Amino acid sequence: MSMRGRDRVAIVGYAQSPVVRSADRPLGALAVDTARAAIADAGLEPAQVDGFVGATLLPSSGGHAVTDGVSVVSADWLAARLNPNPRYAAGFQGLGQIPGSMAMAVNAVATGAADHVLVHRALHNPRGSYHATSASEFGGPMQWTAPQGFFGPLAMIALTYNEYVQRYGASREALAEVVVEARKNGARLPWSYWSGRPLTTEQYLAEPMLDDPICRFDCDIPVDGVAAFVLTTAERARDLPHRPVHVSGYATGGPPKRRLPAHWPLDDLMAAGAGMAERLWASAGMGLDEIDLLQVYDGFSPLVYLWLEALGRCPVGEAHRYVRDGGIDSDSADGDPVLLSGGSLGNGRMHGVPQLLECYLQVAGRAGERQREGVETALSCHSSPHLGGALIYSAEAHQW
């Protein structure tokens, strides 16, 4: 994002559906209702929304059918039911669905391709085992990993985290702190799948390994849920009901070397994260010390360590000690509440929506009883540092 584009676009409304294991309505119907609620929250009518952006990746390696309006919801599908002739409709393809979609929406508004853009993310939990596969043979890159049992994201993160444990001496008790913190905060949210259901350290430590050193509680649970956000120019935002939250910067990461798809060497991941962080600070014109609230991605619990280190909150290899010492405890006066939203572990597999939503609510002053004082800037992280990205938000538009 150039200096000229910084803070020119703001989030002006949102809606979040309940997050459930299996919804009693099709995903498309849930998405239409959620989108309509977000548009109304922004003080607009559907006919005024002339831009639609979404990402349709179904995050399952189990070979489930991908059907628009049923297991995914594309921007075109949603536009056809809200404003059939939009000026702009586009879908982000790839990993890091939230930062990718938000970047497309910001650019569409900043360049005048659309006046009001709706960004949505719709997640579905298909019937059957989420990551099971009936395939009897594999081609392409997976032929080198799947026959040996290295298949799906669980093995992927377990390999990376094993390297972290062996290199830095991280304990299971420290990782328990991450999961318990996420579930504690998610249990406080009425829309969360885990609402009213916190987790204890004892429960976490008693859980058997799925792929050592990862257990079931280290993984976000597949769910049905939709979130939608409305973006427009900073100028138009002044006339709308809620305090605008400006998008001040964003950046995405990419692996520095070509590897097999599920092979995440720790050094590759952290090198990409460091480069992504440099681009993020340059994009926003501010550094980590100017961020009032940081919300990190936690689709798998070890990613919390990796984001804390990639962004510079902790030295490399020290995040597990930082967490074990109470560093992320949201109930502590000295804590750094990086999972205040409950994240994916505390909400369900919403792919970074909880992080974006919490940043928006806190900066807009709309978090209700959870509102923290003095939150004027925030940062949300999405996916892993090397295959995702981050966004920075500000209450006030900076003058350049």
The other form holds:
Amino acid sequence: MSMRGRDRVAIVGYAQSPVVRSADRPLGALAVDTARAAIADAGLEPAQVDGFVGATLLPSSGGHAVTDGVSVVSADWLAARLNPNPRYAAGFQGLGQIPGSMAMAVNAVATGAADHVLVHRALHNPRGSYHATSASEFGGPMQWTAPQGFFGPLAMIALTYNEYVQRYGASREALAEVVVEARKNGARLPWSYWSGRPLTTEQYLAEPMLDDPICRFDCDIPVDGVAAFVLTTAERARDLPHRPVHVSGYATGGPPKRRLPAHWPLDDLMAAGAGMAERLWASAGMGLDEIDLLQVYDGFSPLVYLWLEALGRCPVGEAHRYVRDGGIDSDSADGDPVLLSGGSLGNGRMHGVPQLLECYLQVAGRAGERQREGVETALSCHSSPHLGGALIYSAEAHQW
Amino acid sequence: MTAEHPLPHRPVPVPDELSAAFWEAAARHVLTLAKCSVCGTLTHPPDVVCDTCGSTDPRFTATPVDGRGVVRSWTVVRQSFLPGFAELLPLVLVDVELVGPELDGQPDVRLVGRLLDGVDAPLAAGSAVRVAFEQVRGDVAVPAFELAGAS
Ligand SMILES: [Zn+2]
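Now that you have shown the form predicted alone, what about the form predicted together with the partner chain?
Okay, now the whole complex, with that chain kicking things off.
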């Protein structure tokens, strides 16, 4: 076997808060409760958790004030309230917050920097318009885009996706299949903002455009919500209550070609995504054909296509056909249930948490009614293929 | 003060050391790209290190280009998050790859700006455009594009 650290560190517990538009308590309170629940789920006490990792990106362009414990929750903030003398507390900066944070946690455990590491992600929906600004001038990178009217993530993904549409002939009906599938699966989750509220194809197709060819239903909805996961060594994991889910490998994207801010030309994205995928397979020592369950990221619905293609699930330009006619239907025996997690579209803007959570639950055998047979390996995708990243999990521990 | 509410102004760029020459030229309705004084590569926007040769002292010069390009993508913006754009909606943004002999054989340069022809103008991937300027304030102009098919 390889001398790498793969499968030496395992996820041993988790907790997921309700996902709501506006929590009735400050985000920090929700984070502490969720972290305590994850630690208890792992069969541990807070005093045993000596490592904390998180990411604090607040992805709005509206210039909202960022206050630790209120609009974001940093690893330091959480540590101070759970174990004020941690051996390791660190934050990940970047867009691929889940793979980035998980990689830091895996390495902290693997090197002995900490014995039990809590990885958390706390997302906040600020009051007022999420993206609107009243700025009368822009300096720095935004001077090259905002005065020209290019501003915010809707225009960003609309330009990328229209490039895809024009090149490959993707239809609105195909994207409807993606969104409807995410909302169907999300509607079945008790914690989801969209719990009990699926979307029909007709509703999707009737929705007016915001930034052509993107409509409201192609974008995840901002929410308040927290998830937390506990990681430790494969050896310690054997003595804890749940079936361990080992981290086999990970990769983060970038750096892509330098462009205008929030400008994602399709070829740049796919070129950097291909590099990310190569690093992922090398890191885990396995390829896509050895993955039992793939969970793709969908914060903007077209990202589903770009992930399917970046990972080689289908040829470049073909994902819009792959998803048609039940291709990703989790209720079909032949379907590839890549949105079983409900994704961001079916949960709310939890930034890659649903994909990690579903992989964990399925490999741990804890997915309840959604549990699928024989999921020994899984792969979760987060953010975009060029700036985000991916993780691979395995039920089997490293063979020494 | 009165019942009249003046329309909010569009945001303007704040020039800095790297961008001042670009905005000075734009005010004269001239499009410039940043030319690395070490390797001669044109780029946009300028940065502290040249992407092509890696020089940490690229001493970019604002070099006029004729502003021809082809549309790689576009979107119709129907809801703006910026002041001063509401009355312009719906508006078209185009993602343009600049073309011209000075750009042959070097990394592509892409700009995003408004297409001033409006939402009904015939537009396709590969449509030819040329730069135009929007006067957003008396002394400030920002680049945009127009279809180059006719005239
Ligand atoms: Zn150079």
